[in-house]
Each structure stands twice: as C-alpha cells, then as structure tokens.
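Consider the single chain below, provided in structure tokens and representing the form predicted on its own.
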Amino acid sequence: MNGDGAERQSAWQAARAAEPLLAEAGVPEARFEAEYLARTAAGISRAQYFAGAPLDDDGRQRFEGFLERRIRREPSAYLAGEREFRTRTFAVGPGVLVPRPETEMLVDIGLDAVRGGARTVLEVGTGSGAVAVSLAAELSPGDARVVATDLSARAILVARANARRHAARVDFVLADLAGPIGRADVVLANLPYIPSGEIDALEPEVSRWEPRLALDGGDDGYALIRRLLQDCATRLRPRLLALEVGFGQAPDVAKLVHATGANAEVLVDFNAIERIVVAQWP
C-alpha cells in the first residue's frame, strides 16, 4: 500500500496483512513470524507493536524486504542478522547455523563440570559461538578457559565478532574438530548429524539456507562424532564429552560411546527429546 494511507499503517497492520502471504508460501507459525518481521522492521517491542506503533517509510521498506525474503524460506534469524540464546543475542548470517534453544543444554553441563574442577572446556564446532561465548560469560575470571574450534573460517569470523559483543574471552581456533588441541577436561560438540541423502528433504529455512558443513553427518550421521569419540578415547582423554544428537539417535550413539570404553548418559531436552549423550572414561 502507498500514500498516506500506508503511512498510517501501523506495524501490526502490515503484520496481518502479511500473514496469509507467509502462509501460502508454506512459513510455520505465520502469524507470529509477520509479526516478528514487522517488529523486527519497526525496531519495537511487542507491547509497542500491539499498542499500534506505525511503520515510516523506511520501516515498511525493511518489512517489504523481509517479507520477500522469508515467503523464499530464508530463515527469519538471517534477516534480523541476529538470535537469542540463553540471555543474550548473537550476530548470525549465512554461512553460520542458527543457535537452537535445546543446545543451551550444553553451556549448562560445561557450567557444571567447572564448579566441578575442570579447568579447561572445549566446544568443538562452535559455529556462531553461542556455546563457547555463554559459558565464558557466565564464568568468574580465571574459572577456566575456554577454546572453541571449527573448521568454517566464516564461523570464526562470527564467533570471535560475538565474543568481543559479549566482553567474553574465548580462543577461537580454525581447526578440523580438535585436531590441534593437546588437552581439555570437558568437550562440548553439536556437531553435523543428519544423514547425507536426508538433507534436501528438510525444511526449506535448513536445506536451502544453512551451511551443509554445519548439517552433513555423513552417510549416517554419524561420521564426524564417531571421529571426535575416537580422539578422545585415544588422545584428549577429557573428564567427559558432551554431544548433541537428532531426534531418535541417542540410542546409536550411546552404543558408540560404549564402543570406546566409555560409559555413557542420556539427557532429554524441555520437549523430552533424548537430545544431549555423555560420554566419560573411566
């Protein structure tokens, strides 16, 4: 809509109109993903939005643009160039995987295994970070230090960008899994699980925009965690190891961790999904 008619729209009117085009274009949740867009665009709160904060001119043109974009399933997290995780937002984009609610699991179990007394904590994979920047954040100086490793260099240019957001002091290393590191008390990993030949059928927000380094598990899934439980069955010998896992894989995995030695404990996620397998050597 054009004139001053549109300039009268308010965010929340550009919202619903928006939201049987999201709809037809197949975007869960429609309504509140033309919302987010339109706040998002508007640059207000919910309670503004609600309260029936207009769009100018350059607000609606943002809208419009985000609007294009999402009915193409970018991910709406690539539009706003941003996501939360825990208490905090982190820069994300193409090229980097979008932070999942569930895999805030992980900052909680290397949180625990400091207070427990290790002294150094490992995410291997880190992707935009948030893993590595919540827990160096959430840590007193001196607790531990923190290393994170992934084999994007975009991922690291990310990472190290949320990092310095967060005051959060992590080395970053550019690495294939944890290749160059010689020790660490605690691994953290989400690293690629799904299957190969299972990617192209995903939703479009993953398989048509998210990094398939960041996806691609191999012909099972399971090729680079059956890598990363080698390495430290036989060499890093960390107090445990942490993975993330997809829907319906914990019981593989945990027969993996078996394989090495290793005893191993299931964590189901808020949904009660067996989302996190715990690896530890005796």
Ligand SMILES: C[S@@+](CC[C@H](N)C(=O)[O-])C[C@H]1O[C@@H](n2cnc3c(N)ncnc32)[C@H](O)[C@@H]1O
Contents of the next structure:
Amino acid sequence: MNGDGAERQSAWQAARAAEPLLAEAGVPEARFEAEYLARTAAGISRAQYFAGAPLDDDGRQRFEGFLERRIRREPSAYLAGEREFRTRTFAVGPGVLVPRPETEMLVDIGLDAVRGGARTVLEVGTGSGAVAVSLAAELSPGDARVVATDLSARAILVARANARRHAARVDFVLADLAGPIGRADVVLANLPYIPSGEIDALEPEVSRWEPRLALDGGDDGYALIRRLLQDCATRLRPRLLALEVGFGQAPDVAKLVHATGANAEVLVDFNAIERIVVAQWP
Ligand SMILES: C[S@@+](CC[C@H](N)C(=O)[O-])C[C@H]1O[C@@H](n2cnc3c(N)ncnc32)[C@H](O)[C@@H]1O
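Next up, can you give the form predicted together with this ligand of this protein, since the form predicted on its own came first?
So here's everything in the complex, that chain up top.
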C-alpha cells in the first residue's frame, strides 16, 4: 500500500503492463526492454525485480518518462545515460554513438599489440571513448601511451568524462582523423562506414537518434576508411591498423588495404561476422 491507501505496483507488474505499448511502437524485444526500463527507473537489480520490488512514486514517474521516450524509439542507452562495454560502464547520450559489443575486439587487438612491444596506440573516432579508455584502464601504468581523436567536440567531452570516471590516462585530441598526431605504433578505428543513402532505412534508434557524423561513411561507406588508410600508408606508418567494418564490407576493405601495399587479415566477431580488417605494412 502507498500513502493514499492504494496498492503499489511492483516494477515487474509495471513492466508487464507497459510491454504491449512498446511492442506496438515496434520496439524489438519489448519484454526485455520494459524490464530494463522498469529496473533502471526503480534502481533495482534483476533479482529484486523478479522478487517483486515496488516501484515508488519517483520511480513510476521516471518509468513513464522513459516509456514516452522509448516509444519514440530513442535508444535505451540514452535513457539510462550509460552503456556497459567490456567490464566498465560508460556515459553516453545524444551526440555520441552507443558503443556496441562487437567493437570490444579492438581493445583486445590493442592489448596484444602492446604486449608485442607497441608503445603508442591511437584510436581514431573515439566517440564515448569506450575503446581508448578500456585499453588504457586495462594496461599497466607506463605500458603504452594511448591517444584518441574525434571530429566531434561533444564526443571528446563525453570521452574525457569517461576517462576520469575510470581513472584512465588517455590524451584526447579534437581532430580530423589522425589530425596532427605524428606517431603511432598501432591505430584502432571504428569509423563511420554506412553508405549515406542507406542510413534512413536503418532502425529508428540509429537513423533518428544516433549522430550522423558517427554513421555516414560517404557514397560507398568507405570515404573515411580510404582517407585513414592513405594517411597510415604514407605518413603515420604504424605497425598495424585495425578497422572495424560493417556486414559484408570486409572483402572491399581488404582490397583497399592491399592497394596501399599492406597485408590484410580479416577477423570474425562472436556472431561469426567478418568484423575487423587488420592492415600491416611490410
Ligand atoms: C562509428 S563511431 C565510433 C565511436 C566509438 N569509437 C565506438 O566504437 O563506440 C565513429 C566516430 O568517428 C567520429 N568521426 C567521424 N568523422 C570523423 C573524422 N573525420 N575525424 C575524426 N573522427 C570522426 C564520429 O564523431 C564518431 O564518434
């Protein structure tokens, strides 16, 4: 019972009642989404949720606000203001891409390279900073310098806040691609790779809400990848450049890599999708 004598709903009950609204709005996995929003609004764990923890008045207000926004297909990570990446939680919000689990592979590539002797790692297009901050936080102090760039001032602000949150040392630079960076042993990049004409057909969470600057890869999707490859081949000369690519793009990107005189290795992600193209110059 609440103060008015009315029965207070549990977070679980509120979520079950909201599920059809989300489903009707086309939100995928409506049951899980309703649960996630109710748990986030109530500030409770899954165990508490399934044990029938109540949704108090503040929690209910938050939940209703979340529902309104989610029905407009705003990504749940923007509602919560954060997203998990590897073992850490990163602040995200409008203006910054929500980091995806498949991108976690870039961190492993960076860690392996540092174990193999790399001393400077550059991440190009850092967004929330999830890759650069995870890498710096997982390295031992003094192992390597981590530098990260982005063309978006908003992204740099969010990334810096995430580095502070995780006590990670990363030098962030507002720059076009590698910009003024003069040296990097390893370059990691999840650049925008969606062909401009295909963005509007993506799910609304992406096309309506995520920043175009983080998605738009030009006419064929490869405009930024080409430019970064060229810069690496002619100026930066890293030992290794690892590029995340979209579904079906790896063969094209491997050809672009070969055209710069480098070898290309393609790595698959946990869904067996060709996800990363690693370029190495002889
Ligand atoms: C696909 S998002 C990746 C963000 C983050 N690395 C991640 O994986 O979650 C691409 C990022 O590249 C940035 N970007 C776009 N064009 C750029 C450019 N010319 N130079 C530097 N960064 C750029 C975007 O602002 C965005 O943050």
